[in-house]
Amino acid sequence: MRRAVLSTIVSVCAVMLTVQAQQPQTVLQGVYAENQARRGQTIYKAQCALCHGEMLEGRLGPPLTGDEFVSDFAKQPLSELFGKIRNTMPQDNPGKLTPEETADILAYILQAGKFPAGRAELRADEAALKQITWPANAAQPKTASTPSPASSFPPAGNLAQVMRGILFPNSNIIFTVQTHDPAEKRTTPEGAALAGGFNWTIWGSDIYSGWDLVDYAAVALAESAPLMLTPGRRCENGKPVPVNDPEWLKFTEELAEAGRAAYKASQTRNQETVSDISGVIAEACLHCHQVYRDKPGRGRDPVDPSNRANRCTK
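Let me see this chain alone, in the form predicted alone.
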């Protein structure tokens, strides 16, 4: 009888803990345990302190505590920070940490950030971590009280040059993930890089990992999209880029958002996830091209076979 009662109690407690883990929480509600944070501190010192500092103050890598750090993740569930650590750290050997070690490090980071401990350990489970968020009043990065005046940089090239020099090659790096796993250990035969000419991916592959290249390409898309709004820039045909047109503004933001989504996908270090997001980039490009580039009658004029004369106009 006692065994039956004890078994029932254990089962009820297990169910209650499971239900509690599935309920939305914030990091203010004791989502990790003290002993877990102690384990995490030991792992952190061995794997992370060299780059992020003994006190998480930042060194070669960014700080992992303070207002700036919290603000970077405040709008995302805790699963995003967990995935960032699990998939991309340590930088010299990403993916080395087990899910349990990652959860322990995350517990230590929360402890260092003065978030309270609780009874249960932080679970190395993405579904559970998605239910944990930061408080609504999470710190925002501090800004200078008197902002410096923004500098104005005139355009150096036309829109086609920006497209072909930045957006086109970096989009293609992301599209290539559909057929090539960035995690593949590829060796470039001696002299192949030189023979390949100006192939950035070949030259870069001797310096950076495949996933690093995908990260950089996604960031390049997100950061360079606003260059489409540079005042004074002209199209290849000499027409001014319609920087104040509502649709142009919408398409520019769509491309920037696609770049941010690609970077987030790349952080998962999953080929299929990035392959899926490449379609979002393609759609963002297509929406703008259909309105401002691909004009009716294209290819019919022998003098202007691509109808460049009407680009940058609706």
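Requested next: the structure of the form predicted together with heme C (HEC) (the form predicted alone having been shown above).
Keep in mind that what follows is only the chain, not its partners or any molecules around it.
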């Protein structure tokens, strides 16, 4: 206990010293060293290139170079990009990069972005990284579209995250009506769920009745349709969501209609009526996925059998 307190005090002092020593800088001022970027490149090739491409051009994951990428991170200090990598990457095995390795990769990313090298190495130190910002014009994507009311609500996540966060759980609620009557008594009281540890999906589920939940899931699906068209949203691989593609629009309308139909069905409080409508939901998802997500015939790529690199294109 005492040791923990002591080491906290020590590290707080260290942080204060660093803050004093570190002047605010931008990435144009040579914030990393050449040989550090070389080390970073080696780690990048081994752990990141598979998903982000040999030239950082994007593959299963988004590009790590170019205006789009820079403008995403340029609104915040360099510590944000550091944290994103350190905490969430490599996506298939996050948390195993050391702070130093993360700083090396960051140096390489800066070098690839044509930001100049300097003499000192970029330090793996949160407070120091917080002092480094981007040039003011870097936060503007060069391809900025004309402002519309919708651009005040920029996307918070990529398309796959919207799918997994909204469409997946809500369609599953409706699909479950095929096997469970929403009016039936609950079989998992709160206590039982807790006994097995905190249950994220069951928590709070007894606040609304079973049929209410089906209503809300149907509404959520219908209302999620405009999210398919949010300007500026990208797919997980960095490709823009094809919001101007007439076929994409058609599938978006199909999703909205399926959601509205499910709501109407749920309002009958008839299990069979809702079971019948699940097929309509599933079809709406499938039709779009067949064209934009699941690519038959392209599954032979040995590096990317999931075809994630090809998603969001026709």
